[in-house]
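Here's a solo chain for you in structure tokens, the form predicted alone.
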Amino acid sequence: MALDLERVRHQFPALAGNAVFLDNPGGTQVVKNCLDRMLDYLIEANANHDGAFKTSRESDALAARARQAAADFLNARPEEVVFGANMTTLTFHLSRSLAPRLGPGDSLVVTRLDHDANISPWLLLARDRGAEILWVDFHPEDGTLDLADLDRALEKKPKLVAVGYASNALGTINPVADIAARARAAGALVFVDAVHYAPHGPIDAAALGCDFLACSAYKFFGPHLGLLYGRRELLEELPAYKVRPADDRVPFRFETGTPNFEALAGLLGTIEYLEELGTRFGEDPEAEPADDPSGRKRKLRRAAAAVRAHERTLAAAMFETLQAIPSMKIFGLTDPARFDERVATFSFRLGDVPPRRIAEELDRDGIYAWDGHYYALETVRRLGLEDKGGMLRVGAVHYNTLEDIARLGRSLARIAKA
């Protein structure tokens, strides 16, 4: 069933204006719900972990259930859910975990098609242990990771091997069980960073076959707070590093200094939105998932597959308009035949207008877009567009309308025609 938009919208308190929100990329507006629980937990139940009264004794319940709801949005168990600060903490943290494992003769594995929070942590642990970086390139043509590099690198039996689900700045959605395939045949850890991919598709930690996802709730209409999936077993081995006499039970033992309980409360909050779209507007996923007594495993794959197709419908739209505008140069995956490999975020050159004044301009329309590399350094360098001021990206999600990716083109044929 088609996603009713009234309705969706309704549920975004941001969206009652008249600005068209297409930073999704950076950060996507926050649902009705997840501000409602949020709110009802600051008044009712805040107040620090295992106390002996009823408001701790809450909190401690709410984040049980927040963390249950993860594991299922995750595909995995509630013991290998991790909460921090967001994705870029929790990875430095990880790979400081995973230091001891290396040493010099090592070699770790990232792409440049990644966002730096899945470079710089992985650069860094290299320099302080020794190790070897081994870089994966990607196609610039299509904006599509090169796996014939990647087996190359493989053939080093690389410790670690760190790649996105999908590109924050071309969209791209890499065949990550294909690629965690590949590495652990060759003895290396799979590390997934999930940020973009998650508003946009269905995740199933357990199906690619990786070791460690992490992800962002802001990335997909909730509170700033970052998930990280680690199999049970490497999180028991890995040594944490965390004040004493903190709780050294997984996954809490990763979890440093009081939780941040009104997150929690608006990640769980964001989750039951997700299950009702699926109840609302999702049909039923081809293959049943295993272990779902509460349904809701089933509920957020169907709300995913409603999202798709919405999404498929927006991307086709928007590239249809950018095209038509003249001068237009988009990067990335540009053949419609294989937009299933693509999400909604498009990252574009408009003649020798700097990006900067487009995004200046875009604004003056009630359009808001992101203007320079997002992070995404080493995809904007290879594209030879770092002293040039890098792209101009929009990026759809499920709440955005055809219309508001034709009030864009009107905006840039402007742009284009001063």
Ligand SMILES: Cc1ncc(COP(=O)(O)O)c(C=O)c1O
The other form holds:
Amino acid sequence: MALDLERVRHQFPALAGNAVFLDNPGGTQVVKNCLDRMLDYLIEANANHDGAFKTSRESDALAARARQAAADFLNARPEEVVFGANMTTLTFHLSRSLAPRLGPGDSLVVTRLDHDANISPWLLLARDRGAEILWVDFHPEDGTLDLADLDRALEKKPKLVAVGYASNALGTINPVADIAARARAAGALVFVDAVHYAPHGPIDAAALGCDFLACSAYKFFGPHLGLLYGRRELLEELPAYKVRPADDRVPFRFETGTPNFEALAGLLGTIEYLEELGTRFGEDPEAEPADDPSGRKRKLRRAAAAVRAHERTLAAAMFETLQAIPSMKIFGLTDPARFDERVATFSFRLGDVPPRRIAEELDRDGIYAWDGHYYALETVRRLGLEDKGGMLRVGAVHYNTLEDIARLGRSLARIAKA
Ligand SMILES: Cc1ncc(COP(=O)(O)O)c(C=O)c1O
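Would you generate the structure of this protein in the form predicted together with the ligand, following the form predicted alone above?
So here's everything in the complex, that chain up top.
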């Protein structure tokens, strides 16, 4: 069954106003159940962990529930889920644990289609360990990764391949399972940045065959909290940078300091919302997820199917709307027959109008969108736009409507004429 947009939007207090949120790739609005759980936690159970009293016990119980929910969301085991401040912090932290595996003569693969949070940690690790960086390019004409370039890099037997699930600049979904298989065959570990993909589709860390995968709850309707999946055997093997009294078991030894319990509560609330979405809407997955005693994985996949179907409609409408604007240049995949390979994130330029000015003009019409490089520095450089103000990005998620896109079209038509 298709999404009931009115019902969906009702769950997001921030959507009650008149603004059109197309800044979603930078961060989504927060679902009510997340807010409720955060507030409840801070009022009812706020305490540090591992104490001999009620609120502390409740805090630990809540963290365990949030971890199980996150594991179901990623199709992983709870002990494979590490929480942290955000994806960037978790990635830097992990890179430090991987450092002893690298030395001169070794190499790491990064791509020009990635957000800098999946590039800089690896550049700095390579610098510190005297290792080489191998760059994988993308095709500037359609924003897809150059897999021949990847294969060439893999001939050098790199130690790690860092790749994004979807581009936060161009919206391309990378064939991550295929990339992971090629990388593994070459003996590399695989790190997947799923931050941009997470609000748009199901994540199945086990099926992807990756070693690590990171995402961020504030990009999928939740609080500011990072999630890192790590294959259990690897997490067991890697050295952890931790204080001595802290729990030495996996995954806790990779979590520094006091957990952000209110964010964990919020994450649980967010995943409960998605689960509820899957109870009402979407189609049953083709294959029943294994190891799913609560049935949550199945519901989350149903929710992802409903979200994906609605977003496909939004992507098609957004593309048509943008294309109808004079002097529009859209970057990335523009062939509607291939829209399964992208999410509804579009970056464009409008004649000579600086992207910052477009963003300001859109804001006058109550439409929020990002301009610049949005930390996809290499992508914007490769497109020759770094010193030209980058691009203007609009990104839809499941709570956006066709009316949002119609308003975008009217506003852009005004800006193009001015
Ligand atoms: C694709 C992608 N990766 C990584 C990040 C960084 O995530 P965080 O803010 O959780 O560090 C972002 C944030 O914009 C992103 O879009």
